[in-house]
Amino acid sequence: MKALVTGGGGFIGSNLALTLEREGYEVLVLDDFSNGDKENLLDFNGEIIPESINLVDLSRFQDVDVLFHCAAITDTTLVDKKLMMQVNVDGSKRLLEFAHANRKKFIYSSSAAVYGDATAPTREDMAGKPKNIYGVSKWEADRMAMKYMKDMHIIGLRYFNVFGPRESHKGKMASMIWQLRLQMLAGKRPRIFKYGEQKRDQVYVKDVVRANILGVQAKKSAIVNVGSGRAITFNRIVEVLNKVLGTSLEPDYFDNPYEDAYQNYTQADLTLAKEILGYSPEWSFEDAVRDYMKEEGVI
C-alpha cells in the first residue's frame, strides 16, 4: 500500500511515516519543513517532497492508496489568524477535496481544542466550542470532513496531549513530558502550577500512530477521541520522571497566572475509538515515560 504523509517531518507525522515504512508501507513525505524538522527524518528512506500544503502539485500524489493528513500549524499562541486558517483550514480542504474526487482513503490529525472548557471525560459530540484560534481552525476542519463521511472513507482523530520521540523542535510547544524532563536533568526543581493536581490526559505517540493505523480500516468514516482515557496530575508527571531518571527533585509550585481561563482536568472518552477503529491505548503512563527516555538516550 503506498501512503501519503503531510507534515511528515513533524512530531507526530514522522513518527508515523517511519512506522508506516516499517511496516511495508511504500511512504512519501510531504513537508515545507515551516514547522518539522529535517532531523526526524534522517532514518526515513522514502521520497521528501518539501512543499507546502497549499501549493503542492496533487496530482503527482494520484497512485497514493491513503492520505495521512498531519500537515499543521500547532502554536496556539499565534496571533496571525489569517495563516493559522489558510493551513488548517484552507489547506486540509485541498487535501480532502483531492481525497475525495481520487477516493483515496483520508486520515486526519485534528485535536481536542475543539472542545474548549467541555467537561471530562469528553465524548465526541461535546465539540463545538473551542478557546483559542487553533482550536477553531481545528474545528472548522471537522466540519468540512463531516460533509464528506458519507461518500468516502474518512478518520478524524481528535488528539489529547501527546509526548514521545522527535517532539523536542517544538519548544515551548512540546509537551510537559519533554519541559520538566530538561528542568529536572539540569538538576533543577520541576516547575508546575499550585498544587500539581492538575489533570492532562497524556497520550504516548507510539499509541498515536497505531491509532491512524487502524483507521485505515476502520468500520467507518467518523470522528474519534485518541487519548491514554487516563488522566495524569502533575504531580504525578514529576514522580514518574523522577523514578525514571534516577533523581529526587521536588516541585516547584507557582501561582497559575491564567487560572480564570485554565482546563484542570481533560480526559478523553475513548468509547467511540473503541468501536470504529479497535483503539485501546497500549502503554501506561510509566511505561511510554521510560521508553520515551529510553529512545531519548537519557536513560
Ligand SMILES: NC(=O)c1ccc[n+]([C@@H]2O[C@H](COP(=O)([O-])OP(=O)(O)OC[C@H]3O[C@@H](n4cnc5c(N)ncnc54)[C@H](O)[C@@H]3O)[C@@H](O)[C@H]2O)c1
Second form
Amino acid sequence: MKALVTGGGGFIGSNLALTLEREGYEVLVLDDFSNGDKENLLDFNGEIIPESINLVDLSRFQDVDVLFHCAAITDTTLVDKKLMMQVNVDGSKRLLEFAHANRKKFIYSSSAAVYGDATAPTREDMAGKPKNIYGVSKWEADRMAMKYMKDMHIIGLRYFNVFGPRESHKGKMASMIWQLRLQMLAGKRPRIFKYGEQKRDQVYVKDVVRANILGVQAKKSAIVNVGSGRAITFNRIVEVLNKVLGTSLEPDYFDNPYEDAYQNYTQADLTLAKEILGYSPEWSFEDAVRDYMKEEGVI
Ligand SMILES: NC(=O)c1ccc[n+]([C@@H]2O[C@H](COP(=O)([O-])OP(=O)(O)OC[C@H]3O[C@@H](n4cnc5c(N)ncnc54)[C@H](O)[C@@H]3O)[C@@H](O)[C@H]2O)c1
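We have the form predicted on its own; now please give the form predicted in complex with this ligand.
Now the full complex is given, and it begins with the chain already shown.
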C-alpha cells in the first residue's frame, strides 16, 4: 500500500509517516515546512517533497492508494483569514478533488475547534459554531468533505487536544503537557489558570495515529471524533507530570485573560468513532505522559 502524508514534517504527520513506514506502507511526505521540522523525520526513509499542497503537481501521486491529509495552518491565533482559507480550505479542496477523480482513499485531520462552545461530551452532530478563523476553516473543510462522501472513501478525524513526541517545533501552539513540562524541568512552578479545575480531552498522538490507520479500513465514510473520551483537569496534568518527572512543584495559579471566550470543559463522545473505525483509546493519560517523556529522553 502506498500512502501520501501531507504535513508529514509536522507533529501528527511525522508520527503517522513513521508508524506507517514501520507497518510496511510505502510512504511519501509532502510538507512545505512552513511550520514542520525536518528533525521530526530523521528516522524516515521515504521521499520528502518540500512543496505546498496548493501548488504541487498532483499527477506525481497517481500511484498512491491513500492520502492522509494532515497539512494545515495550525496557529489557532492567526487572524489572516485569507491565508488560513487558502491553505486549510482551498488546499484541502485541491487534494480532495484529486482523490475523488482518481479513486483514492482520503483520511484527513479535522478539529474539535468546529464545536466552539458546544456542550461536552460532544457528539459529531453538534458542530458548526467555531469561535475562531482556524475553526471556521476546519468546518468549511468538513462541509466540503460531506459533499463527496456518497461516492468516495473519506474519513474526517476531529482531534481534541493532542500531545506527544515531535511537537516542540509548535512552540506556543504545542500542548499544555509540553509547556508545563518545560517549566517544571527548569525548576519553575507550573503556571495554570485559576484554579486548575478546567477540563480538557487530552489524547495521545499514538492513539491519533492509530485512528488514522483504522480509517483505511473504515466500514463507511464519516467524520468522527478522536479523543481520549476523558476530561483531564489542569491540576491533574500537573499531578501526573510531578509523578512522572519526580518533582513536587505546586501550581502557580493566575487569572485567565480569556475567561469569557474560554472552553472550560471539552470531552469527545467516541460512540461514532467506535462504530465506524473500531477506535477506542489505548493509552491512559498517565501511561501516555510517561511514554512521551521516555521517548524524548527526559526520564
Ligand atoms: N495538535 C492538535 O492538538 C490538533 C488538534 C486538532 C486538529 N489538529 C489538526 O491536525 C493536523 C496536524 O496538526 P499538527 O498538530 O501536527 O500541526 P503542525 O503544524 O505540526 O503540522 C502541520 C504541518 O503542515 C505543514 N503545512 C502547512 N501549510 C502547508 C502547505 N501549504 N503545504 C504543505 N504543508 C503545509 C506545516 O509545515 C506542518 O508541518 C492539522 O490539520 C491540524 O489542524 C491538530
